[in-house]
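Quick heads-up: it's one chain on its own, the form predicted on its own, in structure tokens.
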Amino acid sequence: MNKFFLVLSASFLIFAGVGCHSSGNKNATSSADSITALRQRLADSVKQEFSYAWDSYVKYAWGHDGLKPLSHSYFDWYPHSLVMTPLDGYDTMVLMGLTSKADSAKRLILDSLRFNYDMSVSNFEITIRMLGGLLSAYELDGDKKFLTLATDLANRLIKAYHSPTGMPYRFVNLKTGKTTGDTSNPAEIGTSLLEYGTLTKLTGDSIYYKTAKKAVVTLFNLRNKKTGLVGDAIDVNTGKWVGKESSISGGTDSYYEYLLKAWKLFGDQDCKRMWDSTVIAINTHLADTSGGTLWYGHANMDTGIINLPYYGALDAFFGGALALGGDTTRAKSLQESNFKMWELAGLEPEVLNYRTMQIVNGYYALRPENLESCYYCYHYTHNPEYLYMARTMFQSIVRYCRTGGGYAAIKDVRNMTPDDMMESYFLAETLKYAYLIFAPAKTLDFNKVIFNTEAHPFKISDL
């Protein structure tokens, strides 16, 4: 395996033209053929590791939300399982051509998934994982039972938006509709445009997109008008900011992402205008340079002055967003930073002080964002450098996170101690992006889909 990866690294560099002089079309064709073969072998390796992780789930956690790989057990988010891992991972199985695994997951989902439970759930998490998964499954598979489940779930979740401002409460009871969680954040408020818009498109009922968009427009209008920034905590009843830290990190990240992607997915010009204004504010106030590459720090939303040089695994999504938005120059610089962060300890940390390059929080939660940005950068530049980065990341995940019962998160990348947790997004996102960057382009037409923040692909179309 090590020898193979050494050869692979050299091949990527040769293909990029490093240390290689003009030697005619024959050699160029040979290099291209070689890189195609190497990419296929890597794609097959990712598929093999996905199968291993899924088989571990089947063996130890079947019917439950997630796998505990060290104790060979399972966990559920709530009193009743929502079979989160099978649903989150279903479209990855379809894209990988793992037909028998996809069929068994589909049977489990359709036979057991119900939502009429008296339990309070996270509106944000259930929207991106469950509603997004059901909608993507329907668009890929065509079985109307997926759409029926999606509509039932959305009709329960939409009650979270019954606040005085139209911005959603954080939690909603699936059976009673009771809401809790008055203080929310931009990500949890603004991350349903893609799911609700897709449901509107598929059902013809405009209430879903109108509801999600009202929340987003309200939030956007509450930004600081001088800096253009939003904070990190807001009261959804009053619209008053109770936390004024602005960043691209968790708690805000997917709000930005969905402004861009709602424009790309539905052609929504309001979202384009909001994205254009927002990305200027981000690049004006949060962008920072250290060590010769681009980073994004934390600032007060009112002053726009960076007061915390922190960047981490969740922030790494922004390189892909910049590339999707057309700014490949910044995207390439930021991906250099992302890869520096990854190589610092062998896996990326949750939080890094980018000025001192000291790890602040060493947890690695099997997150996908770095691979995601690699995928976007490769699509828009075709630079083999990103194949090398993706290969390095995939290899290190296998090296440090593979256990005898699946894949485990890492408590601290400074000592690589495993944690007994494999979240569903490892199958939905991390291994999907790792696979797609190596797989043939025909596997998924990048230009015909937009991924939600859980990497569920939705077909591009006007509402």
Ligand code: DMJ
Given for the second form:
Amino acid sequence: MNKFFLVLSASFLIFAGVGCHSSGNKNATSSADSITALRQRLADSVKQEFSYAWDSYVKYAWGHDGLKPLSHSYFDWYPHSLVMTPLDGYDTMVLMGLTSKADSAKRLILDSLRFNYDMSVSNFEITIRMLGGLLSAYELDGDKKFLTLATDLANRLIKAYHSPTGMPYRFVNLKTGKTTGDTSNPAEIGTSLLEYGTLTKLTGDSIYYKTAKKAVVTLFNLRNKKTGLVGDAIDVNTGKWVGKESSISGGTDSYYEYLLKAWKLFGDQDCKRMWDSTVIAINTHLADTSGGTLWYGHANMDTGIINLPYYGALDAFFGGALALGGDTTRAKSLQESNFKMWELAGLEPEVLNYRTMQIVNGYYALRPENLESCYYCYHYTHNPEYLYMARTMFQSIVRYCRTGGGYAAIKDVRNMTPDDMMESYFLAETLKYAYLIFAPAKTLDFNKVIFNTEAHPFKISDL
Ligand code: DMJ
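Since the one above is the form predicted on its own, can you give the form predicted together with 1-deoxymannojirimycin too?
To see the whole picture, the full complex is given below, headed by that same chain.
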């Protein structure tokens, strides 16, 4: 264990009340007891903060997509609300055992959620938050109405894939099926395998997975064959790249994540092959070392040469992907970088130059990825250093983002000015991963589920 991790582990053990000089069985048992007790306290505290954020939504934004915590108001993404926060947060309530909150969220969803609206929506966002939320709600709760809503939604969204290449347009009108947005990116093209595969499994209709997979295989085949990398913008009508910047950042991130997870969730061997060759390309060309730890930069997809040493809050998911893919060595080093990024200002920035350690974009959008990777690293190693990291991250979110009306994003972590926005993924992901790190393992059987990119757990089984 290196010095950095020794210090973190020791800090957590001391905080847990475990003596440094303990030896023998009795002391070992009492160490374990102290850690268990501290974890339980932290899990309770995450649950309490979740309740606070949810109660603020109920008070100021009931029935709408999201909460504006500073103006004690609400926002909707489109002309009609899709009750995004209740649906995104529902499975977290179930996992936390917040039964009466889950019941009222469920009632709101089933009473008010409809999709037959003449409005154009983001295929990607509505797939991961809404379709993902409905499918996990169905798998956890068993109420068929969730599945009926999921199927109705998917039958509308699937029209986005009616392009000459089979890769989806970015936007689709829920009522008319009209599509717009022909320049897309790998993340928006590749992030439906898990949702569509799960729907295929639950309905027996193969069209969903076939459609999602065709889009992904088409995209994979358009990678640069020499470097193995994909770019950041592509025309879905022609299949021509219009942006050649390759990275693990937003716009590409969950394309990689879904190759790995479609293999893990459904045993899809094509996805395993695509993931295996992609992760080699990423580690060959985008991996970089700075300050003694691993980072990933941006390179041109044709040359594979890093031209931008930028890394940020979204990139932080990759530690979790590496760990889930079996590479705990790189995952550990990357999580060390993730935590350095977090500690720099007390909350992580959206974008950091990892060579100069200068913040490029200081926004903190209440994002989950750093805690998510910490969760995977802890699961695979059980090293208390990750409990220490998670506790630090959770407590700084409480310190800087808690307001009188819920939780707020931060405009710039260099001065901690709050922004009037609480994204639904704060309840779906950030607090779920924080909770699961501290909660007893029986809360959720890690080996039986795969999380979609919005942290909605889907049950593992072959298609
Ligand atoms: C979430 O909606 C998803 O995790 C997505 O893959 C990336 N962005 C946000 C959270 O940061």
